[in-house]
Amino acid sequence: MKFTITREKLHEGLGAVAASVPTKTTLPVLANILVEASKDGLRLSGTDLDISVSTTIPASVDQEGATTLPARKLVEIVKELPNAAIRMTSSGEQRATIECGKSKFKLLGLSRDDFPAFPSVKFEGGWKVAAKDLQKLIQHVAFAASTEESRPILNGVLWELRADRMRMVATNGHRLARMDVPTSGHGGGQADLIIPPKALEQIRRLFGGDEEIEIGKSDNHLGFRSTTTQIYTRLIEGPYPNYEQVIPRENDKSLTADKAALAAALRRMSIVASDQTHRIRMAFTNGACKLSVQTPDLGEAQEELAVAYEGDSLEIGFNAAYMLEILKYMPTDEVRMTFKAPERAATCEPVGWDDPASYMTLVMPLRLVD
């Protein structure tokens, strides 16, 4: 094997590969990229047998070869590089020799047979869809998921592709995000999948805005592809919960305010809440939100914020993190809040959003304790 590429080029497409190698296996091989130098160019490839990322970059291959090397040292050799031209040879399939400049190092690795094949999955009869709406979905929803293991189905994104629209939605139980787009002659039919949010991280980091994303499915895999980069993943397996159910629809009173405002006083409120439950007070009555926080051995906080509130006065309880998390993904600098009393759900939604799509996050309330 023997190319030359520019060290910008190999520091991205080695970027693009490295967040898919695991930091510890007990498969050695796993902590290496598979290089490859063909006439296509140079591909590389890492995986930790859950997502497999594969991406291709310009390169002058004077001889077409194959092996695999040590992403942690190969990522910090380039990085610390001078910005010229980087040689890269290899005689074996396990030493290859790195240029560039007055620098050089040797590297040893171990044979391109050692390296897991990527899934099989079938492209053909697929789906086609824009990077730019999958980006979206992936932005405003994957952080509802959960992070426990106790229930490794909420682990995952649910993806409903249907012939007009694509929707996502992610809950941990006491938060959720959902969202629609618009799609139109994306084929492949209609399916539930259900996705981890690693690798949807992957789709949303790698793919370009403007590419038109090709994506097969396998039994148990999902495999995403532009015209220079694959990233393939094992799908989530079960049933998703009946999220319908617990979206509620007989909310009667509403808040409109500004998202900058009302998050920055509960970011001010979330000072003196419990490191356990995040619990603070928000008390409505026509015109005012009145936020407050009584913990008993730290101290307490009060603050009032100007929105415009319809319906009876209401007190309710929410977990401050959870509510500013969804704040964060809200599309627009207004948000209108919906409710219906102290112990059932909340929704939270962009106000005055000019996008074709339509977005809504919930939150379950926390119990007020007097």
Given for the second form:
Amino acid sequence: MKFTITREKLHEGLGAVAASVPTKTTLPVLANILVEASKDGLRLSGTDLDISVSTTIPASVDQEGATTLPARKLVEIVKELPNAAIRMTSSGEQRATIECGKSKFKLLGLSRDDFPAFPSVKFEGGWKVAAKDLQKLIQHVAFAASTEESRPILNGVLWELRADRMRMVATNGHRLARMDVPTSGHGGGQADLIIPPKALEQIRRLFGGDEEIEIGKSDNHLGFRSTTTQIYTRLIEGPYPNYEQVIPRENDKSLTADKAALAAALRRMSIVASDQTHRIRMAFTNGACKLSVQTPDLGEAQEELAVAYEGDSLEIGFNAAYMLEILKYMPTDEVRMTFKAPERAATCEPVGWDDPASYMTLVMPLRLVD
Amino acid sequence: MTSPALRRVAILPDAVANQIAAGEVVERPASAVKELVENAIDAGARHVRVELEQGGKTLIVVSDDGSGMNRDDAVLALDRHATSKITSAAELVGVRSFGFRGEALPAIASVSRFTMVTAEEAEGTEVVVTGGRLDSVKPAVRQRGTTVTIRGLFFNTPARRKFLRSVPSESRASVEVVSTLALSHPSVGFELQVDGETRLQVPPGQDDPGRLAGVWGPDLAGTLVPVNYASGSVRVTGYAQRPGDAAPTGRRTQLFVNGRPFRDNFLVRAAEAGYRSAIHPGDRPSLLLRFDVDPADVDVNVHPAKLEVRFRDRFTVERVAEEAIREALGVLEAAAPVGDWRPMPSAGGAGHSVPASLFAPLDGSDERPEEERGVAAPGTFTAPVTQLFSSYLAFEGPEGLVIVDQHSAHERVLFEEVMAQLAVGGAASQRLLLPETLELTDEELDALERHREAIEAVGFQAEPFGGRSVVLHSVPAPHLRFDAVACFREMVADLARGRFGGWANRLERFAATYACRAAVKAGMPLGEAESRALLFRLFQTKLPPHDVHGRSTIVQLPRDELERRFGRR
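What would the structure be for the form predicted in complex with the partner chain, given that what you showed me was the form predicted on its own?
What follows is the entire complex, opening with the chain shown before.
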């Protein structure tokens, strides 16, 4: 293997792949990046066996070949090299020489045969979606997935592909986020896929702009690819809980508020809220929202916020951390919340969003004990 | 029949009466040692020396530098009921000296070859008595004080001599007696020689800890924490063993009431109850407890050897003993080798922390609370914390490496929180978007019904769902990785099986069950912020060093030990 590449390109390519290299592994080769030189350029790949990422960058290849090199060291070396052409050669399979200006490194690697093969995913007959749509969905929904491991299904994000729309849903059982994006046909058929958020984060990071992404599926893997980059992920086995039936339709009280003002008030209240439950209390009457918090052994706080409120007065408790999180992902300056009763789900939606997508989040209350 | 009627009833001669009294007061060499040493202490001795041969069977010598006696008193002291300690029956209540009946010396003298050399001023007296018969009284030379020499104890009562135990056993009893007296009088020096070997040597004028180390040995003394507690008219001081050092064997206990040693297994058990959740059921902690009560509230004369006492209000004394121990163990020192290294975080405010998210906020700004960005907020634990084996939290304390068991720590935190919630309410309960349905057994349903109120107080809302099913609508949220369904299931199963059945208090039993099941488990990776928050909360609890099973929560590897292992010391 023999090729020359600009430092900038190599740095960029390694940056894309390195995030998928596990920091701790029992399989030594997983700490390495697979480096393959071919007439198409240089292909770099990393995997932790759940998620695999590979990207192709332009390089002038003199002699084809492949090896694997320790990811951290390779990244560090390239980071410290001057901005000049880098020449990499491998003598034998497990040793590579990196030369740049007057610097010269020899790195020991492992045989490419040890590197796990990527899942075989059929892209033919799959889907085609716009990267920006996918990014939007991931950005607004994936945060709501559970990090607690008792129900693995909730650790994933549900992605529904339908004829004329895509939808993502995530929940940890306490709060939920859902977004719909209309599409003008994406090939493939209708599908419900449950994807680990870590994979979605890579997708959000590595695909962008006006790229069109091809998606293919095997029994338990999903592949995403653009012209330069491929991401493969394990799928979480379904079925996803029936979220539709828990989304409230009878909420008859509504509040419209300035997002920043509401978030600031919540942050102030949560200073005095319990560290574990972040419990705050909200009381709504016509035209006003009163926030308060009382924590034994700590203290209490109150605040009034001018809001537009319609409906009977209501007192309800929430985990302030959940509320703040939801507000953080709201795309507009104004938000609308709806309520029914102190033990029923509340919803939160953007107001006046000039986007074809529709977005809704939901949060379950905390019981108030007097 | 002309013979005169024999008189059947007669007053016993003094010698026989003394021998009978000897049976009560002097049953073995150790009791003679006790009587004589007590006399020496009552005489204001600063130093008492005891010498034994053959476990005291052949020779007992007790000498002191106390007040001594003049010739007349010395002779009179050997008469029955001769005493300098009380003069009227009214003084019996509230007696503060050891002896007062005036039985000991004549009793001992009646069953041995007895020699007493005593001097009040410059002039001394030697009194020799053999088997209760006064042989001689003559002047002698001695410094102020008294020396009593007893040879051939029980030489004239073969029946009693036959019942003496082996030499080692009798020696042990005497060592025990002198140790107890040494503990009760730190100001008096003691020396005990058994068959030419020094078994105990403590200088006069010691403080309590010094005396304890001298008598119980520095190793055992090093595992003790001080007790100092008062409630009502009862005050308890002394030392209790750290729960982590308590073992099923090798315990030593010593009780005093108003300075007088006594035995009382029930009181020891009451004190052990103060350990309650902090030791294994089989472990027996060493204890030295001094009770100070109004002398009118205790009768010390119910036992001839004064080994037992009777309290007027026994229940209160037991309660105070238990409270005293609990209070003593609440100090973190009880956890690990000495030193006050409780990290004192700055008081007050607790910041909110949004669970760290993989996803950056839309506007790209970092709105995370400060502690997640690595800036310490006030009111949190600030030392760098490392998690080991996903199970322990380690940090640098002032005197060594401190290692905390995360599960035990959280258990302790939750236990105290739940106890507070059961008392005043106030648990937050998260409504579930997707209610969980569980199938329970009949026993579990029964347990659920019995504990419904407590279960709801900690934040679970479970409703019957037909048959043996219940549906969970709300759950507590004690930590980020809390598995509410598993916790509920295990907790109900535990309650049904009567786990923690040893706990007397029903609410505590429930709280322990819940705390055990809800706490973070060993093997759960914790974030830095989470670890700090847990430690902060742990050190705010009443009993940080121990979890509800009595296991240690905190272990310390002292810097000394570390340096020794690296050969720096």
